[in-house]
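Coming up is one lone chain in structure tokens, specifically the form predicted on its own.
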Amino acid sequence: MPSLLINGTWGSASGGQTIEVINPCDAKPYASIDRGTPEDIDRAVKAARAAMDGAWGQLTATERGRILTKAATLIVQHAEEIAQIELRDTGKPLSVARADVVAVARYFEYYGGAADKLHGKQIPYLNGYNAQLVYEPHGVVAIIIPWNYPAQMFGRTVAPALAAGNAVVLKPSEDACMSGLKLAALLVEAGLPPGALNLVTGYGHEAGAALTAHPDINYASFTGSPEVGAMVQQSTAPNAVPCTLELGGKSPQIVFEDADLDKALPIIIKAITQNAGQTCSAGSRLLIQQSIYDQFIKRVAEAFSKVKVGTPEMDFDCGPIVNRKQYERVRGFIDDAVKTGVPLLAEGKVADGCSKEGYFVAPALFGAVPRDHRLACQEVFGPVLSAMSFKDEEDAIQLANATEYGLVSGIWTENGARQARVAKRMQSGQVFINCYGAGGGVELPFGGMKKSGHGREKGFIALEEFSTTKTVVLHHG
């Protein structure tokens, strides 16, 4: 099946080449996608520009919202089909894939309802003048999404971009994009005009690089590694194109001695094992106050040893790592930690019946991890939890902020004053107190500080990110 959607029509890549789609559960190809070229990207950008100048650009915000709302309904109707596509492509457990599809529908529902709520502002000014601030779409938006949550990321980026009135050129990850193809087809079915959404599959260094460097895009959104994020910024800079970057994290869970440990324990485990730890906001560092470290780490180790890894149909805690490159990276972190003497406190179990060729990794709990060890500061992007102790509140804050990342922080304490003090000093875009993740939170602005990136996704603020402002001043005398 052709995997390029350009100007409302599905077609094949101009170069005629394809990329195998690998099932991470057995490392075997089960489908193929088109290997998009710079020429395909150019056609997609031109189609998006024509849509902005034509039917799509002439729709009112209310009409855009209705299309997105209809798309949400279609996603719900096709939910199980999309979930089955997603789990085969990524290997994630069935219940997680289903939850992801619910989230995708919610994104389109949320932004469908919000499309006509992005109001301008009246600015108090001089007598005899009327001054307004007007929100307008950037124009053609380039979006590159990753492989860890392909369906969710489609909704998180495409829905607000379209709601704000932009035309989109989407380059999904070559490692997991099959659900995106289905979602794009549903948007077309919902009545999206040709060219409003264009999708080009292919490699990042080919199609992705051509997209961010294209002189006729007006905005870019990228989710991925800091290294590639820097390349995206360099690529867009010559054309003065702004971008939103979400570049991962090394997020701390800070457990103070007065925390409700019964409440914290299952959430801490899930925060690092969900999606096999392949989550930018994964709680990958567990910081425990010294006075309760021995007591609590025993409980964490016991719970960790019960984590199960299996195929999607088994529906355990974890599925496989998405591809061989990432699998070898995660295994490398674990093997290096063991080799350098970091105590391995507990491991999960890979279920019987999983293919030995699959990319399955037993989740690993290490502690106490030295503060200068790579496990304490580098993102693994796998089910590896690094436990460390801290002395007091000031030490906890310093340790929590002692990485190049700043995406999410978790704080566990019953002391209200401490909650406020520590939250204020966290260098992260999100802070959760006595919870973590808050159910995905479509409504909650999400983004990072430091090398976790800049700009915000999710929530109403995403509409503002996908818009530019114009100041209009009228002298009426």
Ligand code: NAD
The other form holds:
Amino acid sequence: MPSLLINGTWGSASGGQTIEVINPCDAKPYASIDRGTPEDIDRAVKAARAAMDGAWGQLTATERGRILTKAATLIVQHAEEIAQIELRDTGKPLSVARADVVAVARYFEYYGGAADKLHGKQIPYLNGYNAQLVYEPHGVVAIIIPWNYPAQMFGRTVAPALAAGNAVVLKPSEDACMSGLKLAALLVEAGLPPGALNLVTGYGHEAGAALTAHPDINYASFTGSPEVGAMVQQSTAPNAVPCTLELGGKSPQIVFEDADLDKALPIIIKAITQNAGQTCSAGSRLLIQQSIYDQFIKRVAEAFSKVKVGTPEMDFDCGPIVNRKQYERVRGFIDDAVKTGVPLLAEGKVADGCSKEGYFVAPALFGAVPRDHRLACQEVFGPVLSAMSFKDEEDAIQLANATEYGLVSGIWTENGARQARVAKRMQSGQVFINCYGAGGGVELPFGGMKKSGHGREKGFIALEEFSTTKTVVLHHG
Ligand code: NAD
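We have the form predicted on its own; now please give the form predicted in complex with nicotinamide-adenine-dinucleotide (NAD).
Once more the chain from above appears, this time first in line as the rest of the complex follows.
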């Protein structure tokens, strides 16, 4: 089936080439997608521009909202089919794939309802003048998303972009995009006019690079690695196109001696094993106060050794890593840590019956990780937890902020004043206190500080990000 949606019509890539789609459970190809070219991207941008100037641009915010709300209903109706596509593409456990589809539907429900609630402002100004701030769509928006939560990422970016009135050209990941094709088809079925959403599959260095460098886009939304994020920012710069960058993380979970450890333990384990650790907001650093380190790390190790990895149908805690490149990267981090003498305290188990060819990795807990070790600073993007100890509150804050990233922080303490003090000093876009929401919360603004990126997604604030403002001043005397 052709995988390019341009101007409301599905077609093949202009170069006639395809890319194999690999099942991460056995490393075997099971389908193919079109390898979109710069010419295809150009056609998609032109279609989006025509939609902005035509039927799509004429719709009221309420009408746009109704289409998105209808899409939410269709997603719920096709939920099982989308979950099955997603788990085959990514290897996710069945219940996780199902939960992801619930989240996608929620994105369309949320932004469908929010579309006509982005109000402008009246600005107090000189006598005889009426000054207003109005929100307008950017125009043609380029969206590039990664492979870790393909369906959720589609909802998180496409729904608010369309709600705000933009036309979209989406380049999903070549490593996992099958659910996006189904979701795009459902949006067409929901009544989206041709050209409002265009989807071009293909490689990042070809279709992706052509999209972000295209002179007729007005905004770019990128989610992925810091390295590619920097390239995207460089390629949009010559055309002065603004962008949102949602990049990686090395998020700390800080456990103080007065924490409710029973409550913290399962959440800490889930925050790093969910989606096999391939979550940008995974809680990948565990910082434990010295006075309880020995006692708590034993409990963490015991729980960690019970984590099970399996195929989607087994529906255990973790599935495989999504692709070979990432599998080798994660294995590289684990092997290097062992070689350099970092204590491997516990490992999860890969279930019998998993193919040896599949990209399965046993989750690993490392203890007493030296503060300057790469495991303490670099993003693994896999099920690897690095535990370290800290002396007191000040030491905890210094250690938590001691990476280039700043996406999410978790704080575990029953002391209210400390909760407020530490939260204030976290260099991260989200802070969770006595809870942790890796990847969760459609309503919660999300985004990074430092090398985790800039701009905010999710929540109502995403509508503002996908809009520009205009100040209109009328002299009425
Ligand atoms: P990646 O940066 O390699 O690829 C992301 C997307 O960018 C893909 O669609 C790819 O095709 C495209 N791309 C690659 N080169 C490009 C180029 N030159 N120009 C334009 N597009 C290009 O990342 P990945 O391997 O797919 O995902 C893993 C990374 O993404 C991790 O570092 C992770 O932390 C990050 N991530 C961040 C968030 C977040 O919200 N902060 C969410 C998910 C993943």
